[in-house]
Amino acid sequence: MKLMYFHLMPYMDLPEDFAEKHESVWVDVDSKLFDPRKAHHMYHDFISELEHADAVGFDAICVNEHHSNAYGMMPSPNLLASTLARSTKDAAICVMGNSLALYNPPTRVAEEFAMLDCLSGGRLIAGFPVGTPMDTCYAYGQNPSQLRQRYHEAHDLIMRTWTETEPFSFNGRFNQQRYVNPWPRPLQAPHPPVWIPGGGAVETWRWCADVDYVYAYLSYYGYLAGQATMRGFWEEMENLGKEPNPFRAAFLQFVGVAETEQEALDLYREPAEYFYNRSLKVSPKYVAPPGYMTEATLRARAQSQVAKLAGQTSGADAAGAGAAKIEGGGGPPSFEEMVEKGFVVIGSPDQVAEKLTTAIKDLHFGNLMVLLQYGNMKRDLATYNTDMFAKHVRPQIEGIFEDEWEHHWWPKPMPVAERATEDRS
């Protein structure tokens, strides 16, 4: 197993009545709610939490990209990754990732990722998301019917940028460049491993198989709700003749660990309720612009994560009963429902390890991305949660799939003895 510390960097000071008085946490969220002085302290705490995850032995630390929202304050994950590349030593740095269609030209992504790979000593995992409709179509004004075409053209340009050894010209539909010859180039050859975050699009599964990338399912609703999506993914892999290597897939899970179950319920109730009641308040009008969802996905009746959180009922029951209350328009779930339905795995170390073992084996993934800070969780509690997981849960699950499969999609860094050795204290 690869255990990865994922961080959303949420704004932690939304008012208690946010859900009642504000239509959406995304796109048109009231900018007067943002306090830069508070954000200053939040960013420093978030970076410290990621650095601590490296120190206690997580295999990777993960950042991502979002825009115009209070759900995740990382419009540029590369800025955070550059800080972490310098201040961490062992963990892979997973940028999950850069929304390719938003970069003009996309060679900017190729250059910055190459710089990060060099700076980190070859520890980069390059994430290439299509991006949510809120980020791409509304916050950044992209045409939803052209978004995936722009995305794939950008991907092809980046791959050529990383792998061709001579300057070349690129003449695409959306990008025309007379000279493509970036410096620097990635340390990892031919390029860093590529992971594709997604929410259940059939085309994403097929494309990951075609180009041999990791499919990373970023679930809001936990392992019980994720069974249908991951079952569909593995069925598609079988149809395409791909071996069922669990390291081909990654899964995101919210987790809260304490000495006892009751202590865990007491500690993590408020952060979980903050996340689901405030951080996920998304207006339905932003989640499904015409042309964003592809025909094949519509035919498969697969429903996106953002559609579920906004209460949209069109599409398949991709999450089963896991998000029934939200999908049924009844508002956010109660904390008891979050725990019962596995949105958040909460309990003692043994309870959490048992549930995660079940999730790992049932959904058959070899890369577990855990959210151990969420909602308005303060740094001391996030550190406690991280330490409890690292000390008491990790030893019970890290051996799953060991010696059964080879991980072909993990960074290959420089030997430690060859890396820069400046004092980083």
The other form holds:
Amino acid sequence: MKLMYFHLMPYMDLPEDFAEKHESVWVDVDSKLFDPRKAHHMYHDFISELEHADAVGFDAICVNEHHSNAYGMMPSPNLLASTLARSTKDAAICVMGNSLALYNPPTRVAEEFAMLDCLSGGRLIAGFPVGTPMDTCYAYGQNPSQLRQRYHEAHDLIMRTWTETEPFSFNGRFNQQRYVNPWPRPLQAPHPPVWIPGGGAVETWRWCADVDYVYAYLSYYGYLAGQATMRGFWEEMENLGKEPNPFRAAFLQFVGVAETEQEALDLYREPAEYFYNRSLKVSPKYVAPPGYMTEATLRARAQSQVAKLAGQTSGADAAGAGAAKIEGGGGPPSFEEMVEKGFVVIGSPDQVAEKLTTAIKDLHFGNLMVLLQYGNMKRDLATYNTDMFAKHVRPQIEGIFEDEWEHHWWPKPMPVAERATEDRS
Amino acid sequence: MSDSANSNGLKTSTVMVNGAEHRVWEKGSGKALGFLPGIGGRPKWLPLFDTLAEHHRVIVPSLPGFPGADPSHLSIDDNSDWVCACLDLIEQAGLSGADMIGACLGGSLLADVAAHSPASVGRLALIAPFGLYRNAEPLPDFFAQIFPEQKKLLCHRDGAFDKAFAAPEDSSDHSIDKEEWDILRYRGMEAAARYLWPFGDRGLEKRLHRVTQDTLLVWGKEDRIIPPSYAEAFAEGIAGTTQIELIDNAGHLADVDQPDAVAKVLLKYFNV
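Having seen the form predicted alone, could you give me the form predicted in complex with the partner chain?
And the full complex, kicking off with our chain again.
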């Protein structure tokens, strides 16, 4: 089992009446609410939290890309990954990831990821998301009907950039480059493992199987809501004749651990309510620009109950849709609902370990991305949550699948003894 | 190419553009008069077309990706591709040199066709065309709306949108069930987004001076997508003689909201 420490880097100071007074946390979020002096401290705390996760033995630390978004302050995850590549030693660095169609030319992704792979000594996981509609079509103005075509061309260009051994020319439909010759090149051969964060699109599942990438379902709605999507994923893998190796799937889960269940409920109520009631206030008008979802996915959903359910609960690319759905269903969820429906796994170490074991086995994923800081959770509580998880939950779940399956999609770094040390200068 | 005609004299044929099938409707006799539809396409033969067909041979081709056409919009990348697809459609539908009406995005495409290939079209009528975007008077983001809001933006008259854009029951092609119709409508919206995203501005302003055709500009007074003041901007930019007609109680899809009033100004213009 790989345990990965995920961070969204949320802006932690949205007003209490944000949901009533503001239409959206994303795209047209009120810029007057942003205080750069507060953000200065938030960034430093968040980086420290990720560094701490490495120190207490998480297998990976994860950053991600959002734009014009008050719950995700990482328009450039590569900037954060670069400082983490210096300050951490062991954890894999999972950039989850760069929305390929937003980089012009896309070889920029090949270059920066190669830099990160060199700098980290080969610890990089290269995440290639399409990106949400809010990020790509609205904040970055991409045409929703062209987004996936551009994404796939960018992917092909990046993979050629990493794998061709000679300079080459690329005469694509959307990108023309007479000279492609990256310098630096990635440390991992032939390239860092590629992971694809996605929602419940059947095409994404097929594609991940086809090119042998990890599929990461980044839902904010937890393991109970995620069942339909993950079931759909594994059914599709079976249809395609792929072995059910759980390490080809990753899943995101909010977690809150304390000594006792009551203590956990008391401690994590406020940050969970902040996240689900303020941070996830996304206007429904931004979640479905025409063409973002392909006709093939629409048809698959019309024909398959599993895919339909998956669509209703799909995560990363429809976080907003989910939020809108929740709002449409009679207001934002109460903390009790969040716990009951498994959005947040809350409890004592044993309770959390038990729920996570169930989730891991039911949904059959070998890479658990945990969010231990969320909403307006301050650094001391985030650190406590992280330590409790590392000390008391991790030992109970880290062995799952380890004897049965081999992880073919994990970074292969340089031996520690060969890596740069700070005093070597 | 296939042909069929129903009892009302409406002929349906298919032409190939970019290797994909596109439906062409035709009715009436006399001088050809083409119609390029806008957002949503025109899934049904409309009363407006019947009125026009009393005096003209009305020809309505489906644009790439819109109802009646295959999803060939997915092979269209830039403005030149759109203009070429329209030129192909115009030629194959037998509309070369004919008088033409273009509504909404069909209007900006038609203006661009005229700018690129003046001999391909005759006189023009543009009904609330896209194509210009003035920062001083910005257009609303049509796509960043939930569907009920989009309907209100498109049509002024209650129920006009639903009547024109419900699943076509008496389609001359074949019957379409609700689920399939939802997909075809989504496809049409994607095709519109492919052309319009994000502002509907494809640089037409730089080419309007090449539109030497006489042009009628028809605008719904209640257009909530493109304000009627844009008619003046088109009139200033177009080199040919222009004339503006504003339609009472009509929104952006003026031909759907007020077919009689729109037919009247169109017939007056083209029958001269």
